[in-house]
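One chain follows as structure tokens, the form predicted alone.
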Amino acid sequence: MSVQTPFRALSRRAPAVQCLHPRSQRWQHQRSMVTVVPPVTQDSTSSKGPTAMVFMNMGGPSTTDEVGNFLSRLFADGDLIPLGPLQSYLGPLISRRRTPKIIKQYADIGGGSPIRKWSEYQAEEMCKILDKTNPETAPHKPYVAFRYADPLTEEMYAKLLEDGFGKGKGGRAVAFTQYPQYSCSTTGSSLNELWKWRQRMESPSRNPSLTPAEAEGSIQWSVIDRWPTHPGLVNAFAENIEAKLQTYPEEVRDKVVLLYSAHSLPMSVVNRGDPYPAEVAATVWAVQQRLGFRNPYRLCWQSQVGPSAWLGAQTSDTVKNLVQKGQKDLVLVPIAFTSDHIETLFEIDQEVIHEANELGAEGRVRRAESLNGSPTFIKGLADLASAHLKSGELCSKQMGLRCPACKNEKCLQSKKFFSGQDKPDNEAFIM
């Protein structure tokens, strides 16, 4: 099946055999005997609803008590922090050593990360808009799936089943990445995790307790896997930058340097062909274009961990070097984050800006607000989701293309599933 095959082709109710995606020979033999239960419907005005809108993100500990588990999961993920064959040994060791320091950092920003609060708010507000703009797929039900913190992917999936999706009832779910720029370390890792739990909970080859009807009436997934230059995202960033520039005297306003800061990647990930650096740069260019290129700018990278080579220049070094050269008017823009979390509230606000002031910046190094509850941003999310729901597409065309040097079998299988390419005769698309 082509990646452009409309989603509606996957969810027709008749004839029943057109809905089938058997994963084993046993189910191919049985499928003619299976009666597919119609998709869950909770609104008589909705012909295709309800629709689960699942926001995927890294997440963060909501309290300091959750920091240890958060770090354990984070350093265990070779997609995000590749530590080689010693991952199972080095990951727990690094996480234990870093836990006391990170607990203090979360305490300094109020006792926990606000990312869950903002993610749930954004998802709920977006769904309210979608219920009005896309009544045919209503009601739109918001869910959050974090990679390293509660609610974890498996918790979200269990909630979907509990709410009436899957288990023979069908239904549609959209995995909506909240990393606007795609990386195998972020969106890729989250989709790998989602695929893993989908297999465990809804695949007959992994879950033999499923009845034939439950296996055939599984959740139908599609993916919004990247959106680096979407107008809603670009306009929301531009509005926050313009608001911060207004805090500078008019005579220096156009001379303020904009420093776009994104989470860095290990060079080992970059060199295998990860698209993230190019997509972050695309976002920066689009925002600068929206601003009319009135200010000089640079793209820099933050949050390097460990001694290995990471993508640079580092944000902290860039600010330090500019201030020491006399360029004190700087606005930091968290260009790869859709809400506040420790990288903005602690790393930028309490480390980078504090160090700049110690070097004599005199309070002239500032940060643009994060997107958080921006109405422009939330409307942009709704516009993007609305277009996706109406398009019938499973994912972007880029989704099926692996990194040129990728050797991750889990990534291969995940891409096959979400791009609809998990039939033997379609394997050639996954490069």
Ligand SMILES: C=CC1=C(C)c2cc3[nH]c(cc4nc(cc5[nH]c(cc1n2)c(C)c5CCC(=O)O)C(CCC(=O)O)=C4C)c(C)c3C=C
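Having seen the form predicted alone, I'd like the form predicted together with this ligand now, please.
Next up is only this chain, free of partner chains and other molecules.
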């Protein structure tokens, strides 16, 4: 069997038909993910490290000065906001118009997004745990790659090469999405970007300055592409919800309505077949199960942008409606993001809850803490990454399927690459 894959350390790859993983750890079962490779046999006497653990996320402006660049990159991303052939003209126009309003929002939450601080902290703490649980791939080195803010994907990639990965030396890197639920507009966009920079920096056809030895020893990538029902995630959410419920008098505690709130998607993306709504619902169900379904709950959607149709019901409408009907005890739970950001600190805390109080909610509409520095969450990240490293899997089985209405050539190419199916004999696997 050919071992000409870009993942040489993981190269004892089974043919595509033999891709189910034999392990029976619970989270792997729940995820029902593919294993494209059998587990790597670890040599107990020597480490296969270092291993780069790359946290991928959208990022946010750390200061108000960065808002303009953040928005211009965001509106230039056709995977997030497809503006067709007019993208390079309309993108800058819309982002420039939007910048003053968004600067004000970041100023109101303390002058910037805390996402970089939290991402760096979570990645570092996770790597410390992995060094203990997975000595065979140690040391684990934390990296952050943001899509629209520093450190950008290209910056992270350059640092990887500078730190001794690739360039003839190979080395293993795990692209670990920090969006628990997969959307082509979020994780898909980050993977497409990572694939683009991998081609530019490590593909001999795109980078003629590479020597054959350097091209041969490129970085071996694998991907953690979704984890909507991982027990570490579910427990961390449940703990924060329980803590918030404790702030209500005992006699009303079980009557508090839990309003899970996720960033919405345009209906055009939903109808394309994007997996995100189903995966968000899976997280909600798993958290509810863990909480014993003691409280009534709903899933609603926030942060719509622009005039097109978005998935509803909107969080702000739902809160207003319930408060007006007399249901004032509500806990909002941001369920699709793992740290605080403008949507929690501004939209929920300063807009939705403020509006509820104006309607007479008397401070009884509250928000569960974001996961941020939760030790349960960070331990969960480490458990997930540990199992991934030991499994030798390249990505989940879901990566083999594109959205039914996807016409994006980048999705096809990057999915082929990350699933190790970019060789002609395996072409049929990506659909």
